[in-house]
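Single chain ahead, by itself, as structure tokens, in the form predicted on its own.
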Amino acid sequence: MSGVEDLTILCFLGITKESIVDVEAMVRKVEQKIESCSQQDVELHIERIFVISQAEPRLPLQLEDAVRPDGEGEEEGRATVNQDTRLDNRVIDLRTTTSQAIFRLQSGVCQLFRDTLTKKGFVEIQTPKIISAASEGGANVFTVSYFKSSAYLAQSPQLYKQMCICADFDKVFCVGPVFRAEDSNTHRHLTEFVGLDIEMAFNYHYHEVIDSITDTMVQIFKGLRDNFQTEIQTVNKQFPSEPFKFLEPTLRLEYTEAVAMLHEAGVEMGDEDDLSTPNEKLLGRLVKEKYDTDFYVLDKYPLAVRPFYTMPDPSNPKYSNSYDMFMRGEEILSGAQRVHDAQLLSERAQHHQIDLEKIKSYIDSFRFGAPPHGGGGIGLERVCMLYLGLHNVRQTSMFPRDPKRLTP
């Protein structure tokens, strides 16, 4: 069966496409390769064919039209398929070759953090989801119904990967939903997303954290590169792009080196300001162009624009011991050296108008004896997306959820 002659033999028997079926059948070499298969050098030759499913008549959408590069058979009046109907029929758009190549090579990123992060000696932990006060002062989270009270979805696990590192645990790390209540109808961003968060104590540095981190992103993409060039290869027939580019070690430029860079691009912005999409997206096809790297590290973000937990920098208060990483110039991972002395920390809370009795748990976790840790957030569908050239964080999430979708 190849080809044309396999859709006529099933219309034939009056078996749907999509359906299930079992055949039995004899396998023969083929002379001419079958270019329509990626079986090509053989073809089977039907003696029976059980329909095990089957699939009703009228699909809502053909998988021929869902795999079909954007702008390809216009002329002839071939049809593509838009997100929103991918998404509303996402059963039969997840059959495609594309997406089956894009979730497998995600389970690859799962798989290769988690095996890296173990040879490294991290612990992987669980963290609860249903906290009892919003872990960065109320905004931008879902409160739910709790009994008599009310909860919230956890925006981060990084409160209570800081609870283990207080706990002698020295390096975690956990993979799990992260919820963020964002009225954000942007490419890049859900409000439900698989976060691949690390936590780890340090020794003398906060870049150790960073070494730590950005060594097994570089462990990731070798390894994607070296063992999923199928999947690449199948992704990129449909959504071209150039292959993604890393340095070892990895590139790590001071947040003033950014502004600069910026400057003599022509960008108006001050120098404790906080980057704009665009201007992040500028900074990456400079760095793009003058270090020849897809991934980089931002270090010593203006304090002003951190989070209240963000250790400052001791040599100048006016910026902080943080860092942010990029790849394509996109942010994949928000992290810093963390607070750990709790009159610093309470000190830092109430400066962002923090009410430290809805904090007083995570506070009072330092009371004991905490020692100097940092870590960070990592966004699993953005690396996914942003690795393989991708244009929307839809594409790289299996069931996304956004401010306007909430099924299927």
Given for the second form:
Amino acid sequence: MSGVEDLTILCFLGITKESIVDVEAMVRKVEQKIESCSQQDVELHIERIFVISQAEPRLPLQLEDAVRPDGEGEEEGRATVNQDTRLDNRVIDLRTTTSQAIFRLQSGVCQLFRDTLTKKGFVEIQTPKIISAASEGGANVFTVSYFKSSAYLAQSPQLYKQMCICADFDKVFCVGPVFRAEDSNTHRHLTEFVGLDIEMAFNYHYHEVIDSITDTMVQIFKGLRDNFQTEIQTVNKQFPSEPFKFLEPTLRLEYTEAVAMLHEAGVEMGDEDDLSTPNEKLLGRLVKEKYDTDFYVLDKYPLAVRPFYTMPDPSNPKYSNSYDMFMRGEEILSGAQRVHDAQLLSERAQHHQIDLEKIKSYIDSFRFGAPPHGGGGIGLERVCMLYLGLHNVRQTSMFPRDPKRLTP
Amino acid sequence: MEGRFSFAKLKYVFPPFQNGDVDPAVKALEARQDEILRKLYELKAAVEGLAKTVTTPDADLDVTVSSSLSSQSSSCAIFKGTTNLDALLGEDLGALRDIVINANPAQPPLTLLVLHGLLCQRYRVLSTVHVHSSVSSVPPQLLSCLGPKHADSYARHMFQLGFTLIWKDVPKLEMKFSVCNMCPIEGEANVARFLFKLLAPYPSDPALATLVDSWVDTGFYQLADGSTKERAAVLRALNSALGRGPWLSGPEFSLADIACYCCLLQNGSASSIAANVQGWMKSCENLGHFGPAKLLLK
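Which structure goes with the form predicted together with its partner chain, now that we have seen the form predicted on its own?
Entire complex below, previous chain first.
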């Protein structure tokens, strides 16, 4: 339906907003474009109208309010809708043009991820989510009751991806839910999100893994830039942001370069310190200023700040063959070459004071021939949020889960 | 893993063994062969050098001669004088010093490509080419204009300098180095001056230095960008200057020659080039540094 005048007529007839109707109408061309509609070149001259599903008269939120950019119309007393109201009434909120655009774009990201990796010879796998032991150690796992005992919800498909490599699958990826019981109430954390994970064996150097991952990301960015401009512009109307920029091939900096850049900018940190979130953001701005890219890889992290299964750098014991990737200054991927030798793995675990009994089946996977391999994983919601320049990951999660939200 | 391989091929992976050690006679033979080959190459280079003496001034500086004698001549004497990277680029913070150049693929910076080649002879340079998302695609020769990927490029910290060329939709070429301490440098002429100073200082004589600068500006603003009338005037000026000496700023090859040669190359050589200019162009080519620029124009 178009225009305020027509809605008034329908309301007069007793048909409420958001009702589903069938119409028999004459479709007529118009000379002047109808700006307020998505189909701008034709008009419907209704002869008969049937109400298929009548909406309740009082909607919990108005679509025009839900699509209004922050700050616009404030003087005239027109409201915007706050996030909790949206999330409580998600079905209606998802009808807005902005939401439709966001999730169509998200569907595009998944599609491009699958297509690019399949073309590169990767095999898609499905991994179990109910597991017997916390894979990464640490307390951030959800416990579920499992018949007479308990089990956990998987924090990541890490263990199973690696087992597939040891099972001669060479290159695998999986798309599935990831559960993190972290009591973080931030703009970028969810307790359940969609993980896009990659793992592959390499022939000469773990940079083959980095190159595969970054090329996949670049193909996703290009696919979005070239085929989803309408969606990007629609989201920008309500949430303006700078277009996403990137380089091909992807920029790869070493950790020492990042520390040098931060030192130059006046930050005090040690060579082997991890990057704090504010430092990551500052680094992102410095990299953007110098290279004009919103996406880059930081390679050769200090060994001390990485998980026990990270392969140390053979030429320098202070560092590791591990990397993080950033979009708009925020981390989207933490990856590495993995230790594929059972003996070395046990030593590294002991060094991190991890009980070897708890990870026995993990270590056992590498005892019968394991190729050198590496990988990493990204969060679908976070990648979409950062690509579009949005500020809260709940905007890119259809039915978000966080420490305070379990519905809808 | 599927595959067949013959043991005949394997045999050549391992050196011939006798009593658990390499046969000394074979070793001696290989050493003699290497020595003979080396002498042959030296002889070939010397003869080529002699041949060029006839046509080129400064043939002793001919890089094609010196480079065949030593694989990486750090004493590449094409430019005299020493440079101090720390003084020019700031304190060494223990990480790769990466120079970023944003160039428009519609106007490839030939002078900078030539300077890049010279920098690679003086320093260990990590060269990378990127395409920015503001450009949908570039022709393949622009992707390979800095030469093949260095074998050690997986270890950035092993290099003294980074040269990162980004093909981007920019109105004017720009260079960025230290975003905290340096503002960007704009324009190919100015970036060329900066890069040149990493190779050699400008002449100490201020008059000579000004002459070099003047020719650099003439090259970029009148030869490359000027009207047909301006270009013709510059060509006449080049001809008379080259009548007084082998190179534009006198006895020595300088940035002036690099810039003017590239700018001349860029807009296609005019049908009639005066004798002195032709001779000078041949001398430039003999020095062997302009390969990267000419490759791009093919």
